[in-house]
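Encoded as structure tokens, the following chain is the form predicted on its own, with no partner shown.
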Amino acid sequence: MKSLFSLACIALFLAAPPSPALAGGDGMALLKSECSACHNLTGPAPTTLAELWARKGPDLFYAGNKYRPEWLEQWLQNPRRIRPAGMFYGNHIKPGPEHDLIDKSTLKPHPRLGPADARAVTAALMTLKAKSELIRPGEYKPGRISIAMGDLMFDKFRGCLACHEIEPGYGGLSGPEVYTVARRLQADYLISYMRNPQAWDPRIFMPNKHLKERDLQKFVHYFRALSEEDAP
């Protein structure tokens, strides 16, 4: 069942009209003029904790190595929050009766783009390919794993559920959801990132689990299975 928070965010995004400031522009020009206040388009990644905590949106200077363009184009037209508690959890929580709660008043919706702008911005983002040396094209080999075995790997063996949701409303809130990750991110990037998160983002909280190569493959199998289960 989707959480009330997720449903409220979706309703807010659907209700918001495409931003007129972004209508009809060149993709790279739009990125520089409208997106650079929240997204790092040129690098490098944060090198201090203060810089990491101040990050408002994901770095995009390697977006072409990270995102699946077909997903990105659709998401820009109908954005939905992927990190339940924002980029840095500590900036968006408040004390609750039993545990911390998300302070929704501190979270701002992402602007919606019209189809033409979404297409142009996606094309521009796909040209941003810093850190290509970390990608091994074709490294991921499609395969299958059961959801049950994947859940064991993800939660019991590796403890990833503490930070990531594996379905809406179930899992940690400080990291991005993983039930849509296979639709969002390129498989070869996922393997590279899990192999060494700090190679991509030196100060990120994501731990290096020192996964074996076969387990990197299995995790992507698991993410693909979760995405298929969550597909509309």
Contents of the next structure:
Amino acid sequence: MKSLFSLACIALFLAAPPSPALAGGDGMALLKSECSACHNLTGPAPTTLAELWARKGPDLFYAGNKYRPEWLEQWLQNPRRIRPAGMFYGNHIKPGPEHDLIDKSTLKPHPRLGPADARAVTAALMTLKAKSELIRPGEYKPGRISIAMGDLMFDKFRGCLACHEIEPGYGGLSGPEVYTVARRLQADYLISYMRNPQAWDPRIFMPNKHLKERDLQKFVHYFRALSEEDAP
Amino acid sequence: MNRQLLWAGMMVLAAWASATPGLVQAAERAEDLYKTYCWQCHGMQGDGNGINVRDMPVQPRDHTDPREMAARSDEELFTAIKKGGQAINKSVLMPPWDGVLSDEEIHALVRYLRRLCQCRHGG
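Since the structure above is the form predicted on its own, I would like to see how the form predicted in complex with the partner chain looks, so please show that one next.
Full complex below, order starting with the chain above.
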């Protein structure tokens, strides 16, 4: 009986004409209809705390300067959490017995796209290139650093581990995980963002740690090494 | 022509405003600043037990502890917030906030910390 019912459901679903939004092809139209409720596609970034708290998803109006397209296309088909405590962590925590805890019930799974839509949306996102003046193309010069040295810099010397996980389940929870960041984001963006997070996002709660240019490069080497280690 | 000049002037101002956080933005309320920037480590109650503490080797200061907090002058608190823990020989885990908070906002946070601990410097 139950399986008859689900068969009927599947039949109905298959019979229903695909909604124009899901037909694929026009990525920009999809972005506007399916994504703009949570993502800002035009800018500017929040300049008040009220706006920062109300932001539902990361700003996408400079997506073409931020993401690696290969990653985008994959993630949109198979999204998994990047920020353990959501967008504004203050909206997703509760007091716990020893310390505050993430309130998982407030975090929702991300919408998922089919392959054709993911490709179309990725192409559209890569055309959104606000804030190009903050990017110096080719600024990152590939190099290597041992994970042990990178850990030391990220943890002991600079205190970044307080807010970022360097492997699943280890590190801080208010910022995005960094063990996947080199796979997700462009190297020149990483340098620019670490140099001055507020230039991208004026009220963001990542501090400007006034890193030396040399260290900016080393952190990207480190993220690349972490991503290789974490590679699926 | 005049309108174009005015427009250009506004664009320059807007660019300047967005490049100098904290300076041009209206100051926010201290408790809202504390919730945004400090809860992550110092916790929703200000007692040093935020979501980030699980793997932190140094416990964030309990801002509700009058004994600990009375040991610091307002100037030291200001410096710790603006320049980070290392500026007062404390842990690098306490970040500098000069990149996002104006001096006016940091002064307001110092007054807010005094409300949290219900204490003054020296007692």
